[in-house]
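So this first bit is one chain, no partners, the form predicted on its own, shown in structure tokens.
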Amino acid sequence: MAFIALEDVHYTYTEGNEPPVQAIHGIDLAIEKGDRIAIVGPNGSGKSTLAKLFNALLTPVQGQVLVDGMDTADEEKIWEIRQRVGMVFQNPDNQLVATMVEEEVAFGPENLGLPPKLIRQRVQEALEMVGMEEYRNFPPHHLSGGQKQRVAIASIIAMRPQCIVFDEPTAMLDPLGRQEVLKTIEKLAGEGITIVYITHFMEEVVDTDRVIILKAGQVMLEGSPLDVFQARDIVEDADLELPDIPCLVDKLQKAGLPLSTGILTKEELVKALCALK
């Protein structure tokens, strides 16, 4: 059985007298331990709704979401589910509650009732993993956006989840902050943590195992980054932009250079161009 499994999942928002809005339509999805999955789509495609379904912040109105065999609709299992699947949200300021970085990262383990010695160990390990150990005594509001997001990630790591869902974690960051967060996520993936990365920046999904394109709450396409980038019509129909490198490779191919369509990164392109000499 997959670590996270969605079977014919639907979700509808209902607010007061407003007409109901169906955000997710009949999604089937399987995520294995250690996977690095990207979910992309335009605003309103259902990405954030799907993210919240993964750890029972929302439960489906139809269908079933299973996490490590546990049904997210089972209220007695919610705490266990959220220990297994942590979430990092778009705005780091909305996630930070303590006055010091060290206290922020310790907050989750303290709520798990862990002994003080183990909490200190987890805080140290989490801060080292995100490269923020030298800021442990800083107030979070003195940090940059990228640093705040790395602290938010550390606070999740300290609770030792098996999976972390990132809901557009770079959307509010400058380019430097985005790079800081992406490098941290790459490091986490290398540690074997299951990653579900939600974004509308297509250049951020190049190194993932699988890309899922959502539009209007439905899966339009699922495949490797290369497969998805080659499906130009579907990408454009979803109001998404291909990353710069695949676009450049396409133009160079049309200009007559014998380049492989499997080139996805700047490093791969430089190597391929040097090999043509």
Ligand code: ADP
Given for the second form:
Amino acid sequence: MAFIALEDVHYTYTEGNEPPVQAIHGIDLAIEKGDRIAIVGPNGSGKSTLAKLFNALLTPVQGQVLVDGMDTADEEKIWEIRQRVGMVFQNPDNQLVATMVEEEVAFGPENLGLPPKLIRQRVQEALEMVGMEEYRNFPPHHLSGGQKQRVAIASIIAMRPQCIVFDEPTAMLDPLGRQEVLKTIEKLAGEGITIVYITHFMEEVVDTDRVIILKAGQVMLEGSPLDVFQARDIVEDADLELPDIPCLVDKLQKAGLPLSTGILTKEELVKALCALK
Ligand code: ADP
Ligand code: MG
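Rather than the form predicted on its own that you just supplied, could I have the structure of the form predicted in complex with this ligand?
The next block holds the full complex; its first chain is the one shown before.
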């Protein structure tokens, strides 16, 4: 069975006297251990709702979400599920509560009731993994956005999750912070951690194995980055923009250059152009 399995999942927000909002309409999805998937979609398409369904922050109104075989609707399993599937959100300021970086990262392992020696070891490893060990005694509010987001990631890693769901983690960062966070995620993927990466930056999906396009709470398309970039109609219909390189390749092809459609990155394009006679 898949590590995370969604079967005909529906979710509706019902709050106060407001009319109900159907955010997720019948999603089936299987995420295997070690997968690196991207979820893209316009604002309001249900990305954050779906993310929260993956680790029992929300539970379906219909259908089922299983994490490592455990039903997210089973309240007794909630902590085991959240330990396996961690989440990093958009705004780093909302995720950090401690007065010092190392305290922040120690919270998770402390809550797991680990002995102090093991906690120190986990904190050290997690900070090294995100390249923030020099800042262990810094107050988080003195850090840049990218650094704060890396501390937020460290605090999740310290709990040794098998999967991390990133909900638009770069949306509030400057280009440098964005690069820092993307590089960190690259490293985590290399360690075999399952990555679910939510974004509306289409260029960020190039490095993933599988892309899911959401629109109005439904899966419009599931495929490789290349499949997605070739499905222009669906991409445009979901109000998403193709990244620069596939767009440029398309224009060059139309202008008569014999380039292959499989070119997704700047490096690949340079290589292909240099190989032209
Ligand atoms: P995305 O992350 O893709 O922007 P969301 O999952 O946040 O989408 O939202 C999906 C839909 O659910 C939207 O119509 C949004 O307005 C609605 N929604 C999200 N959160 C709530 C909430 N707490 N109460 C009511 N409606 C909500
Ligand atoms: Mg969102």
